[in-house]
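A single chain, nothing else alongside it, follows as structure tokens in the form predicted alone.
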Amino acid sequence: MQFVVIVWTVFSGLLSGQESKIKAPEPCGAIPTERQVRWLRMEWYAFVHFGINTFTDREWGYGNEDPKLFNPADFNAEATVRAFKDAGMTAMIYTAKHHDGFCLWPTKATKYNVTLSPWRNGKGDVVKEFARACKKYGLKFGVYLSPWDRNCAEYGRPGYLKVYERQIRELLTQYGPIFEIWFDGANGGDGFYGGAKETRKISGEGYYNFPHIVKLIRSLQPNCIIWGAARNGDVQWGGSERGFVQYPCWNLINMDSPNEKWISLEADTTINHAGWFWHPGQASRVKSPEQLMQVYMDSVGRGANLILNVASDRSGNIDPADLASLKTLGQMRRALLSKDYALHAKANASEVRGNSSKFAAANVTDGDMDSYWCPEEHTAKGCWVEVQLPDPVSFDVIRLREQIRLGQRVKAFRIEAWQQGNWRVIDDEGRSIGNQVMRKLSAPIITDRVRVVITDSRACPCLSEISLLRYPSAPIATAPQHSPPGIADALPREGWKSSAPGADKAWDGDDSTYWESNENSLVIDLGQLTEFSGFTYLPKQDGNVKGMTDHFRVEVSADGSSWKKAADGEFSNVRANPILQVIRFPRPLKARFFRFIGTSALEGGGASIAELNLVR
């Protein structure tokens, strides 16, 4: 007996050290650093917009607001950051300074912040308050801080560097660690500047000097995650600001090529209908928590991260409508995770690099986001690796994920489940998986062996993780799925009459039809002497932001002749996010004719609406 057990430890010696032996594949390609791992691991998080913007009813301030305007009534960052952890999210980022060049800091690099204002009597600090509360709820904190300054005198000359500069180095040393520093993308156009009041153009993306920004971000804080800065940082927009990114979703650019490179994508978008910054009549726009979990699916569900909008109102608190439903999606999000049916099941593949557990099959159901199955060094399609359930289950979500520390490697994949003896293909529609990817199926099925087959790879797979999971049926008390804004308080359209071919596509109650004319004006009969407060317009909603009304003026008159202006300005953010946009006067008007000018289009000339109302 003593022979044997010998014999048996020097066997399995051999075999542990020619396990030892086998490397590990290679990587594939551009791979993330560690930062860029830790990030995409934590998934979704808060965007809060909150500034003197939330006072003056903007989304873009033009730069000349009156400090005196921001003074929050009842400011609780404790309760904004505790929401945030009950609803499962893992950080927030807050909006430091917005294009309007108002620092929610003390800074010393310009006079134009906080101690200005009333609020704790000059002596505030909305950043400290919130990167306090986020330590304290183990959260946590990131900041955005634009670029573009429309107060700055110095914005567009090189004097601006300085300030800017300045202003990211309080930042980061000032306020303890910081996971994300958001660096936005307009950048240069009309604005306050210290008194011109003028266009300012700069000299593309170069005039910031991105490249030594990061090298002093790197120096201040090496594990903070760059959003943006043309493309030098880690992380870039997915595209849309509706919180969805496109599938397949890879997260290099230039791949293929000598200068691949790893940049992670985040979804964004906002909680309701009503902006980035809160706004009055918010609680009539909030989307549902289905509507949301939709967007989670869309964004975290594709392979990015999701940064969800929750702005604060004038109190400085979260909108009741909108915590509402924050709260119920962090409840279904919960439920979507909570049961892993997969966890811990029985797995085998169609073989395994050079026969090491190291590699082996049950790695895809141990939990372990680190372990991985891995095929032979030269098999990149046609391997495949099957869960062994117990028991029949009924699910309708399947996740995977790759060991992404090796690349982002598989280019598209089928899932086959067995049924009444033979494998059936339930989804063979699926392309990247990155760090992720969920596949909701249309609807449960039930089965006790699940088989995802590798039909294309950029080298052998390296596939960490298969989950099987159910979708959450919503609950019954949730928010409710509201009319687009704006239609609450707008006046009857009927009786409107114009002489420009199609203008009454403006009006026609169907977002998916519009006026476009390159007269860049419409004149409307109201068909009697009508008083309205202001006036709501909706972009174009085809996709095309070409001949899309960026900057607008509005004129009125009794008999068609007389015409006084009743207001002007822009459309802000409407070629990423072409929502309603909402115009109040100063005071009610009354007026039988209303014409619209389009005074600038995105990428052309002309004006167009999609819908047009005027307000009580």
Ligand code: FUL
Contents of the next structure:
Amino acid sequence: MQFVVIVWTVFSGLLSGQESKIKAPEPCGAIPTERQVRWLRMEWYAFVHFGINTFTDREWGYGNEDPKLFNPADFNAEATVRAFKDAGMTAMIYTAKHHDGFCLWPTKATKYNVTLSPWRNGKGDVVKEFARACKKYGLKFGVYLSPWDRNCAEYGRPGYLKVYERQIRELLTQYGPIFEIWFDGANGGDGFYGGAKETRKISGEGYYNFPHIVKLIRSLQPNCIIWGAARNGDVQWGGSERGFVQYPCWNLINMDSPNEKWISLEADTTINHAGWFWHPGQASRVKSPEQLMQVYMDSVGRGANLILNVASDRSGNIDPADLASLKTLGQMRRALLSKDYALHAKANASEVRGNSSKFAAANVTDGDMDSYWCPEEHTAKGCWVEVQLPDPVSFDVIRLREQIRLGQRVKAFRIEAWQQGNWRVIDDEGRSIGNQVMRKLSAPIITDRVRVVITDSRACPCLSEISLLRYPSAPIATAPQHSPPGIADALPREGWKSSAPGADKAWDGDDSTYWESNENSLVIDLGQLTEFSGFTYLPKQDGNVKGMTDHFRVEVSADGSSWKKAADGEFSNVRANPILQVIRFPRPLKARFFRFIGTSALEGGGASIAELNLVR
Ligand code: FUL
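Switch from the form predicted alone, shown above, to the form predicted together with beta-L-fucopyranose and output its structure.
What follows is the whole complex; the chain from before opens it.
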């Protein structure tokens, strides 16, 4: 007996000696920094837009709003952060300064800040309260600091860059660890600029000298993820403000060239259809938990991170309708991730690198994101890894992860299930994996064997996890009431007339059609004298921004010949986020004729409207 033990010890010692000689594959292409790896594992977190716009019903402040307007009655950072924590979020990012330039912390860089507000008698600091609450509840904290500043007299000139740098320094030295700093890409345009009230265009993003800013941030907080910054940072915009990224999703820019660089994607969107800031009446426009779950699948489920905006309202808390949707979304996400049927299941593979346990198939079901299965070096196509369950189970989501520290490799894969003695292809459209991909089947499938066949890869694949999950349905009892995007108090549009060709497309109830004209105005005969107190404008929805009205003037008339102005202004942010715009007049008015004038359009062109409504 003793002899057997000695022989086995010597033999296995030899074996593991040999095994340890089997080297891990070389990284393939650009690889993420540890900062980026940690960040990708955070998956999803909140965005909080809260500032002067919350009190003016605007998306972009002009920069001359009275600081006294900022006066939340009952700001409660802890309640907000607790709600994020309960939903399973890992962090929050706060808009410390939006394009209006109003700073929500007592900065020394500009007078235009929260000390001028009556809130907490001018002694308030929103950044501090959110940072503290995050620390208390174990969430990470980040800041959004708009480069565009419509208040600063020096904006567009070298003087502003000093102001901006000082703001960065303050935020990164006074509030503890900042996990991410967000530099918005919306830049330059008209604004207050210290009273100049003019349009200031900057000469591209070069104006901010981002390489310098990145160096500064790295010196102050080396672990801080830098969003945007003209691709000088760690993470870039997901490409839409609707919370999805394209699939395949590559964390690489300049892929396959000597300048290949790892930059991850962050998808951003807001929990309702009302905008980034809170707006009166937005409760009816909250997205349903099912829609938000889809957003999660189209962002996190494609290998990006998701930042979901849940704005604070005028009291300084989350709107109850948003909160209800967030809560149910959190429950649905938890339900999705709560049971991995593949965890600790047996696994085998077409081949294993050096036959080493370090690279064994079982690594894909051990629940450890760092261990991985890997075939021989030369095998980039046609290899497979299989999961064998003790009993058949029903699932409809397959989650895969790559060991991204060795680069993002897999370019194509298919998934097969063992059914009636054959391998049946259940998904043939896998085109990227990265940190994770969640492939949802059109219907649940029952099987006890699943395999992933790698059909193309940049180098031998290194798969760290295979999970089999069940997609959740909304718990009906807690799902909030919600209505489709729109506005509850819109007036009927029957009987509207216009002599302009195609005008009726602006009120045909079909969001996909639109009126567009080089004449930049549209006169509508409402058919009778009508009382209304505002209007809504839906920008065209076909993704082509050319000709999209972004500044307007509206006029009204009782007889169609003498006109008076009802409102003018900006449809803020329609380029990136072409959602319904709600414009309210200071007081209700009566008119029979309504004239919409597009005073400027994106990328030239006249004016356009997908849908127009008058509101009671
Ligand atoms: C955009 C901004 O213009 C919006 O107002 C919002 O802050 C969004 C997150 O980024 O570019």
